[in-house]
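In the block that follows, a single chain appears as C-alpha cells, in the form predicted on its own.
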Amino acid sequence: MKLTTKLMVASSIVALGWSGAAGVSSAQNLEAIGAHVAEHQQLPMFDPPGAPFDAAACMADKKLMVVPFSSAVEFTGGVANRMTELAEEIGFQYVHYQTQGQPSQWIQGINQAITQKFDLVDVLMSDPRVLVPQAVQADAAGVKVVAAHAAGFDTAAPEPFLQVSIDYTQAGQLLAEWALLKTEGKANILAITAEDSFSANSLVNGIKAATDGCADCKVTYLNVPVTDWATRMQSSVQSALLRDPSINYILPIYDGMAQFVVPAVELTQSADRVKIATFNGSPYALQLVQEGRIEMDIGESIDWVAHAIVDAEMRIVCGLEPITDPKVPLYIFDASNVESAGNPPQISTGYGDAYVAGYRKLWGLQ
C-alpha cells in the first residue's frame, strides 16, 4: 500500500491570475488573498482526515519506530516523543531512536528497524533522498517505512517511502500573500530558501504561485543551506539589504532562521521598512513576534502533527485506506492574536484542542 502523492500545487492554493493588470483585476486579487489569510486566522478546527476505526484493535500487536531528523531539535524531537506517548494511550509500541542529525545515525535507526522486525519506520522530516538504499533493504525485508512531514504534496519521496506531507506549499503560498496583501500589491521579497532541505521545494512553489504574473511585485531568492545558517546568514541577509534597499518584506521559510534574519534587518537600519513573516511556529520565533521584531509566523501544533502522524501510520499498517492529506492546519500568530501561545509562548499552545476529542472519536477511544 502507498500513500498517494499530489504532484501538483496543492488544490488549496488561490488562483491569483494577476496577468500584469492593475486596478480592478488587482484589487480583487487583493481581496481574494485577504480572503484566503483570513482563513488562516481562525482558530482551527478538527476536520478527520480519514473514516474512524478500532485503533486499538488493529495496533494491538504492532511494533512501529521513529528515526527523526534531530531529536535534539525542539520540533522534530517533540513531535517524535509525542507519538510515543500517544501510542502508549492507544496501546501499541513506538519506539523514538535518538538522533543528533546525522545521517548515519538515522541509518542505524532504520538497520535496527529491520533486525529487529519493525512494522515500520518513520525517518520523520529527514531528507529521503540519501536514505535510499536502506529504505530499499527496509521495504524488502518487509518493514514499511515512511518520510513523515518531510515535504508537501506537490514533491514526491523517492521509492520505497509512503508519506505523510504536510501543505508546505500552502505556507510558502501564505508567507507571500502575507507581504503582497500588507504592500497592496507592491512587495519586494527576499525570500529565503534552503536547498538542501526536501521541504523547501514546496515552500518555493507555493511562493512563486502567489507572485507569478504579479507586475507590481519581485522576488529575490537566496540559498543559504542548512549547515551554513550559523555562518552565512547574517552577512548574506545584511547584503543583501545594502544592495536593494527597496526590499519591504524578508520570508525566511523556516523560522530557525530568524536568529540570524533578525540581527541583520536591525544592524542594517532597516526594522522600519523591512519586515518578516516566516513558518513553522516554534516558541522562540513566536517570542520575536510578541516583542515586534518578527511581523508573523504560520504556525504548526507540534501536538496535532505528531496526532495527524500516527493516525495515518496506523491506516498504513493497518491496511486501511491511506490518507492523502493529514489535514494538520496552518495557524497565523501575528500582534492580534501570538498572546494566546503563551508568555512566554509553548509548545503547542495557542491552537485550541478540537482537534484532542477528534482523534480520539475517530480512533475509538471514547
The other form holds:
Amino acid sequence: MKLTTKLMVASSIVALGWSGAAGVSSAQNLEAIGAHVAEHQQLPMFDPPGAPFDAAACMADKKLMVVPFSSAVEFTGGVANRMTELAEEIGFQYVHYQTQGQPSQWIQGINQAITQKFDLVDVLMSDPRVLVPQAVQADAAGVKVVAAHAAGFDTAAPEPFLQVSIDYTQAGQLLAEWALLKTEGKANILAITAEDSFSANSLVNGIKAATDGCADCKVTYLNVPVTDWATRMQSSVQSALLRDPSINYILPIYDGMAQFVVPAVELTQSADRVKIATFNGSPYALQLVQEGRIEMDIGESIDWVAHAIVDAEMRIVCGLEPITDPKVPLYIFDASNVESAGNPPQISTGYGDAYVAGYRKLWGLQ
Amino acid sequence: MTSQTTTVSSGAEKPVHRGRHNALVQLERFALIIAWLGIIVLFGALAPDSFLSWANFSSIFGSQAVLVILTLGLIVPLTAGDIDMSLAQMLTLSSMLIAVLNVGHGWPIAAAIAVAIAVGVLVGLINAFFTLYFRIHSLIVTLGTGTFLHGVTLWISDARTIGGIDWSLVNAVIITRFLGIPLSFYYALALAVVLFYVFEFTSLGRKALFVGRGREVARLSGIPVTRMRLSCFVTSGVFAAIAGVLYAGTSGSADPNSGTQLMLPAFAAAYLGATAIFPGRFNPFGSTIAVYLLVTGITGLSILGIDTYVQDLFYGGALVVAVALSQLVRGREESLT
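Condition change, the form predicted on its own to the form predicted together with the partner chain:
Whole complex next, starting from this chain.
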C-alpha cells in the first residue's frame, strides 16, 4: 500500500472515530467517508502480506488438503480448485477433498488428512465451529488445521484452528459508509444478516462502527438463517419495507441474499426509494448491478483469495512468521465500473492482475 | 309402550344429531378461512397502518405463487396415493434450464420455458416408469430422481447462480400487475381453478381420487390405475416446471440450491389444505388458502418485528394444531354417525 493511501485510510479512520462525537452528517465527516469509499473504488494494487520466501524449496515434500463447505458452491469450490492449481504450479500436492455440504463428508476429509499424514488441512467453510472435535484430533496427530476465510480479524476461531482472516469488518463498514454517503448522513438502513454464518459478526461490527456515530441514521437488523433464505428472506424483507416505508438502503451482508431481496423491493414497489448495497462480488449479483437492480457490490476476487490462502498456509507449514492480514482487497463495483467484470460478469474478473506477478515474485517463482 | 317411547325418542334425536353433524362439517370446511380472517383481524388490530395496507396484501398475494403451484403439483400424486419428492428439485432444474438456455446460450425466453416444461413431462414419465413398471414405492423413486435432478442442476449450472434472465419474464411474473397484484398470483389461481375443475367435475379427477383411496378396488372397478398414476406423475412434473418458470421470473436469476428448500413448506400447505373446503381430501383451494394463511401469519409477525424463529413456531404450530383439530372434528363425526 502506498504511503499516500495509508495516510488517506488513517485519516478516514480518525475522522470516523471523531464522527462519534460530532455526528456523521457534517460535511467534513462525509468527506472522510467519501475518501474511504473512493479508496476501495481504485483498482486494487498488490500489497505483499509478508516477506518473500522460496516457496518451491520449502514446500517440495509437503502435502495439504482443503475440505470445502461444498465443492458445488461457487465460492468454496472455486477457491479450492484454484488452490490446487496454484500448488501444482509451485510444486507441491494440494488435495481438494470433494464435498457436497454434508458434515459427514467434512469429517471424512479431515480423518483422511490425519490417516494419510497430511501437513495441513484447511476447512474452507462459513462456520468451522462444527468441526472442533475433528480439529482437536488432527492437531493431536500433528496436522495443522486452518479455518480460512471464515471470519474477520475481530472474531477468533475456536482452538486449535489457525486462521486466514478476511477483513469482513471493513466490508461491513464500507456497506454502511456507502449508504451514509449516498444519503448524506440520513440513512435508514435495513441490514440483513445471517447470524449462523461465522463471518456475519464481523460484518455487523463493521456496519455498527460506521453508523454508531450517525445521529440522523437508523439501522434495523433482520436475521435470516442461511437455511431460510429461500423460504423466508423475501417475505421478511417485504414486511420490513412495509413496516417502515422510510427505509432507503438495504444492506444484505452477502450478495447470495440479493436474489430474494430484489424481488421484495420490486413487489413492494419500493425500487425508486430503496437502494441495495451488498458484499461478495458474485457474477450474478454483478449482473444485477449492471441492470441497475443493485447499486453497489463489494467484490473479492476468488483467484486473489486462493492466492492469499495458499500464501498464508505455506508460511504456516514452512514455519515462517504467520500472516495476520492476507491483504485481500475489497473492490467496490457500481455502475461506473461494473462493465470491467465482464458482460456477463465472470469470476475473478475486473480486479486487475497485479497480484498474479506479485505473489509469484513473493514466492520466488520469478 | 316402552318400545314406542324409545322409537319416538330416537326419532326425535336423529335430526338434532344430523344438524350438529352438518354444522361441524361446515365449520370444518371453512375453519381455515375463518382462521385466516382471524389472523388478519389480529394483526390488523396490532399494526393497522402497515398490515392493513393494500401494499401488504398485494405483496402477500404476489410473492407466494411459486409455493402455491408447487403445492398444487404435490397434491396431484398425493390424491392418487403417490408421493413426489422430486418436485422441488424439478422446480430448481426448470429455473436453471431457463437461465442456462436464455443467458448462456442466448435462446429466446419462450423456447427456454418450453424446454423446461418438456423436461417436467419427461421427469414425470421417468418417475412413473420406475414406480409403476418396477413397482417401487414412489417415495423411494422420487427421492432418487430428485437427487439425480439436483446433480443435473449443479452440472449444467457449474454450481453457480446465473443472473440476467430476460427481464420480460420478470415483467410477466412480478412487475406487471392487475388490481395492484402481480400476475404471478393470477397464474397460480388459474392453475388452482383448473385443478379444482378436473378434480371435481371430470371423470379423470374422480378416478384419481378412487385410485388414491383404494388401488385394488379401483382396479377391480375397471379404472385404468396405472394410466391414472402415470398422468398424475406427469402433471406433477409439469406443475413443478411451471413453478420453476415463476421462480426464475421472480428474481431474474436461478440458483442451484435454494429452490430445494420449498419442499417442506409445500408439504405443510398440502396437509393443512386437506383440512379445509373438502376435509380429508387434498384439494387445490384448501392448499391455496393454506399457503396464504401461513404467509399472512408470518408477514404479520414480521411486520411486528418479531424474530424469525417465531415464524417457525407459527408455521409448525399452525400445521399440527389445524390437523389435530380436524381429526377432533372427525372423531365427533364418527360418534355422531
